[in-house]
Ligand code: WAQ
Amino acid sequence: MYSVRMRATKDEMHISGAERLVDEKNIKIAAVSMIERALSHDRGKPDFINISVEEIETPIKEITSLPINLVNVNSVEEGKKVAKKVLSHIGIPYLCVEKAFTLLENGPSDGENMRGAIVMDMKGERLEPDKRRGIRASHMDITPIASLLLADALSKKGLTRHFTHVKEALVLATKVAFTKGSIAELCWSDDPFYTTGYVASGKLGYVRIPHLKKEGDYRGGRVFFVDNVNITDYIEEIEKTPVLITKFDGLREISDLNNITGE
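Kindly supply the structure of this chain on its own, in the form predicted alone.
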């Protein structure tokens, strides 16, 4: 198996990225698909596209995805309120939640987005060594069968057009949630035309929340909330351990947030 990754930038600013775990015969197909995606991204046409192909030499960890919980909100204010409530129920301190939202809203790297994620401990301290790059979850994918089950579940909820966004986010969120020391993740996209985000954890699954930012806002990113981690080991697992989702754990629509939190 090989890890095929794409990173596209313009004027050194991140435009898009993607990753697949494929066998040798599918390397070219994956690479061409990624290049086409980079050249048609909503954030503009990049001036630099990097494709890397790396043979996977360590055993691939096979896991089941987090379950998806769909929450419907009608405004950014309501979306952020829901996200904060879910994070609080998971056990993330108020200080950390507020700091995480402030960083993502204002741009965590001197007002700009980061290429990777913030890592924040339960005291609100940022642990990632490079505050501009962050850490990047990689070496991960989902099997075709599990992907088809996800696509079918989204289709039944009228979300087919968001399949790629949801699939890639679910794969990443699942890998992070299964990494020792991870407590929760907060994310919303840096795509100015995609306003949906999520809170994910091993405790409550993947909670998809529309309207975590206003349309047209290019700011976005992710925060990994952690506890009792050796940051070097944590980064090594997030960035290097190969993970393949082989089963999709289902989707449900939540009309009452208490059905998630149990309150």
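Fair warning: this is a prediction, and the values are worked out from it, not measured in the lab. Rigid core (definition): largest C-alpha set, two forms, superposition within 1.5 Å. Positions refer to the first chain, counted from 1. What changes on going to the form predicted in complex with this ligand:
- Superposed on the core, the two forms differ at residue 14: its CA moves 2 Å or more between these two forms.
- Residue 203 shows a C-alpha shift below 2 Å between these two forms [criterion: core-superposed Cα displacement of 2 Å].
- Superposed on the core, the two forms differ at residue 44: its CA moves 2 Å or more between these two forms.
Please supply the coordinates for the form predicted in complex with this ligand, as a counterpart to the form predicted alone shown previously.
No partners, no molecules, just the chain.
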């Protein structure tokens, strides 16, 4: 298998990125579609596109996706309340939850977004060695069949237009959730017009929350909440171990949050 990755920038500012794990015969198709994607991003036309193709020699971990739980909220205020309730139910201390929200709301890298994620322990300490870059989940993908089942489930809920965002976020969240030491993840997009975010965990799956920030807000980010990790090993696993999602674990609507938190 090969890891095919794309990164596009303009004036050294990030425009878009993508990655796949593919067989040799699919390298070309993956690379071409990534170039097309880089050239057609909302953020503008890149002046630099980097495509890398790397043979994967370590065995690929095959896993089932987290299940998707759709929550319905009507405002950012309600969305944040739900996200905090879910995190607290998973067992993340109040102090850590509040700190994570404050960081993402204000731009965790001196008011700017990070390229990667914050790693926070159960005392609220940030463990990522580089506070601007953060840690970057990489070397992960979903099989065409699992991806098709996801597309089908989304289309039944009228969410087809969000397919690419959901797919990539679900792949990342699943890899993170299955990494030893991960307890939960909080995420919302840095795209000013993409207000949806999620709380993901092995315990409650991928809880998708439509409003975690106001439209027009360019701030976003990710926090990986961890416990008992050796940070070097944790980063190695998140950034380098290849993971392929071979099964989609389904999607359901949560009308009452208490149904998942069991309260």
